[in-house]
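A lone chain, given as structure tokens: the form predicted alone.
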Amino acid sequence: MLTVAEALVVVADCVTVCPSIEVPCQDAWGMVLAEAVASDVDSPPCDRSVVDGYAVCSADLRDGRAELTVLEELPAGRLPKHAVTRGTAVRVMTGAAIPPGADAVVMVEHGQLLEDGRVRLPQAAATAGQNILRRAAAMSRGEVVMEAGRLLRPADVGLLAEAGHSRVRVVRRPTVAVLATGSELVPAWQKPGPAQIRNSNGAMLLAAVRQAGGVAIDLGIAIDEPEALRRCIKAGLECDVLVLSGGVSAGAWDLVPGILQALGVEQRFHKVRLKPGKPLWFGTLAGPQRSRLVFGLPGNPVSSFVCFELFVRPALAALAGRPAWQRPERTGRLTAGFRHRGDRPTYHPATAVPPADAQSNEPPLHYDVTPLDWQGSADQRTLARANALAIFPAGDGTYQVGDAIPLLLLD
């Protein structure tokens, strides 16, 4: 039986970036830019001011001369008709270019405007260069503004826009097949039955697809009969993943890992040593220029929970071309003793907050830790509760009040 690191190399192993595709700028957020992009103009195109106020010689305002006539009022995006001389001033607007002649714009609120269209300024109240942002000062045409293999933030998407670039290229988002499996789920819009359940795991599963930057398309539930099961997962392999819940274990009605054998999908694992999660059934299914991935999950919703975050997710990142990407492992300190039994790793669901006495504006160095009362693998309440997985290494322990264990965030 693999642990959680050897499994995740293998996983690791069967996966190939998508293919690039172009969209508009605007549909890129959280999108790998797949190619370098130049800007194909100036930024700003030329001289601006960066205040309400006057554009001026500044050595009118070093000798005296401090009261100086206005020529015009100059907004954004109109060129001005007059220049600048000595005794002479515009008034400009934020983002307006500056006359020539100008080197400096003293603040509006410095001003005092006259009878006679003059204004009067304080003396040495400006330097060459003063409220003045020059040409090309943010990037210059032709420049290389972004590389590839950046995941595009929002104002990523509006540095593209400002550089020219109404499209651009990036790796496609993995396409995520989810099914759920087993007679005995209804839809979550039904009463279920004194035998069935509400199929929570779908739901949770399109969800988490979406968080991790996947497109997610939902198979519904497939019941536990070979025929049906086959339809499902040959429409599921269609996608770049596969995520199934249900039907991995040893037990009589799991049908999942024959099916798959008999449609063409390769067994790289089944089983995996942690707790919950231990029925983990990973495959691939060899295509003309990559292998598309299947991940069996054990149908109890926390498991399914845990199996996601520790392999699914990190799996979706590397498809779509974003660097290795994992929940963040953190120290946490526990709040209460705590008992641990199991030959396994266990990730128990928890709640995780920094310690009253760290610094607002740094990285706590630890969490305060507390395990929360976990009825087991089908308990999605106490899981809903919790944004973070305390780790206990196999092995029965007892641990005490500020003992120190690992812990990945979940929010």
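Residue numbers count along the first chain shown, from 1. Bear in mind the structure is a predicted one, so any value in this text is a computation, not a measurement. The term rigid core refers to the maximal set of C-alpha atoms that superpose within 1.5 Å between the two forms. What changes on going to the form predicted in complex with ligand AMP:
- With the core superposed, residue 211 shows a C-alpha displacement below 2 Å between the two forms.
- Taking 2 Å as the criterion, residue 124 counts as shifted between the two forms: its C-alpha moves by at least this amount when the rigid core is aligned.
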Given for the second form:
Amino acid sequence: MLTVAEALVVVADCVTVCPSIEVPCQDAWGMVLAEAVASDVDSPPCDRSVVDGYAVCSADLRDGRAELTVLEELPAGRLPKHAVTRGTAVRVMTGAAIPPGADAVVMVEHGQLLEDGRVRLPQAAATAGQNILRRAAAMSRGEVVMEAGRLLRPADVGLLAEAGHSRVRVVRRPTVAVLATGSELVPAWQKPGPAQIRNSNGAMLLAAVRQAGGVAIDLGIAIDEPEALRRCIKAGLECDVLVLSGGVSAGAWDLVPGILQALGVEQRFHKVRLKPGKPLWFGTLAGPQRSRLVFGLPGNPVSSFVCFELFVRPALAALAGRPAWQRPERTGRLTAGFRHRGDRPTYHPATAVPPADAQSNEPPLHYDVTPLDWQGSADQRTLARANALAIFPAGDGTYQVGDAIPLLLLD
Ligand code: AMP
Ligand code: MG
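Moving from the form predicted alone to the form predicted in complex with ligand AMP:
Every chain and every other molecule in the complex is listed next, the one we just looked at coming first.
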């Protein structure tokens, strides 16, 4: 049986970044920029006032006072008609172009309008350059403002728009079909019968796919019947990734691996040394350009979740061209004693908080971690309370308060 680390290598070897596409920049949030972009403008486009005020010759205010003739009022977006000469000023709004001849802007609050229309600047000293943002101070035309590989945030999208990239080339989001299998399942909107349960994995996995940057496609529920399963799986194989839940254990109704292989999906591994999640199945379907990935997650919700976090999430990140391929491991210090039993490394739902003495301005070196009272791999309720998975190594062990254990932060 592969270890988690070995299985991750197998998955990583099967991933090829999705091809790039062009999208409107406002749709590029959360996607990865596929090529470096340069600005086609200077920013700002001209010397501009950063305040509402009077554009003046600073020499007029040497002694901190002046009475100046106001030549015009200039809003942002209009070019000045007049040059400022000694004894004159132009009233400029925030963002307005600095008229030729002016070398400083005095804030409007310092001005006093006189009856003859002039403005008195009683105690306003002005130094050359004051309140002026120079042309191209932020970026110059032709300058590369963003490199390929950047995961685009809203502020980046704003810069793309400013720089003239209303459409940008980004890595396409992977399409990910989610199919829950199990004859005991009913849709979440339905009240289950006595031996039925709701398909909670479907909702959870669809949400997780979206969070990981994929386009989630809901294939609903397939019953444990070969023809129904085959039909649903075939539809799912149209996507970059097919994520199944259930039907991959050793039971008589665990038909998924057999059907996948009959449909040409090559098994890369089945079963990984971890708890929960041991029955995980992974395979690929060869395609003309790139392989499609198929993850058969075990049906129990916590198993499904752990396998998604450990294997599917990083695969989706890599397909989407995102730089971080794995969630970072942190060090936790136990807040309570704990006994771990089991022959596999265990990913135990836990809460993790920065210690009370952590500096708020830097990431903590370790977290205080509390393993939750967890009823096993079907216990979705406890999973929903967790913000971390505490990783207990294989083997029986007794842990004391303060012992260090690795953890994965989930939020
Ligand atoms: P399986 O892996 O198919 O043997 O399923 C293992 C356990 O997980 C069974 O108790 C199933 O009822 C449960 N299970 C399977 N699929 C789901 C699902 N989509 N949502 C919630 N529980 C599930
Ligand atoms: Mg099942």
